[in-house]
Amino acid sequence: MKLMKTMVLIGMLALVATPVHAKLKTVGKGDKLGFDPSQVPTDMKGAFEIMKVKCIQCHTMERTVIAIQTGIAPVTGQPFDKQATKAYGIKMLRKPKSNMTREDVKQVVNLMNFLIDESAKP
């Protein structure tokens, strides 16, 4: 009977849909983890540079990489999707320490959305 309950539980867990994200190319490890610049399109290189310089003023790039790779924000545990990138962009715009303009935020949000799309590819 216990074995049957275990089998049913395993079967139910297998049916639970969880987001599966392809692994984006990264460089470094730990708090030095970042995205491989070779996967960033030429027209987004400027946004990539903004992200590398300004986003790490308050947190490591590792946090962003993990959020995009897993689809889960590491600190809050909330979904990290295109809706979340917009919300985080607005939040960062309001933080004086971020030193980001509206255009900076727009470019970085677009880049993160691109990376989210890339991570979702099989």
Ligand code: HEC
Contents of the next structure:
Amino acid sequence: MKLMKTMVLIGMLALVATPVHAKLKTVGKGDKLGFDPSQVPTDMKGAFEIMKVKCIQCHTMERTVIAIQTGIAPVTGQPFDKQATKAYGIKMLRKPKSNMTREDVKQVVNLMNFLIDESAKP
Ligand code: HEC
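Okay, that one was the form predicted alone. Can I see the form predicted in complex with this ligand too?
First the chain shown before, then all remaining chains and molecules of the complex.
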């Protein structure tokens, strides 16, 4: 009986110690890769809609997902963390025909920061 208990305990410890993957949830693959909307809180649904429309005008969402998942901006190889999201947002805004407002970008930056926090969770 004592052995059973010990084994159960070891089993539980192993579960806790197993490295779990980033909590960020995604859907699709490659060009279709996107963020799973189920992880987006109600107050950020609006920002999510803006991102879904505005941030795929020039490239797919894959670029943004990879940046957030890996912490590295996939084109330039620069860090992509909460200190950097605003600058990337502004950079996108300033591109010709970006078709975005400062407010759009502000909301998307806020959402990206939330998603960075999510992906950092164990
Ligand atoms: C007007 C076109 C355009 C729009 C709109 C646009 N992007 Fe980009 N994006 C680019 C181009 C061009 C690049 C290539 C790298 C560069 O020039 O910075 C890029 C690169 C990126 C990268 C990789 C940056 C790097 O340094 O590797 C990320 C992440 C990104 N975009 C996210 C976004 C997000 C989030 C939005 C919406 C807020 C967005 N983009 C909207 C044109 C656009």
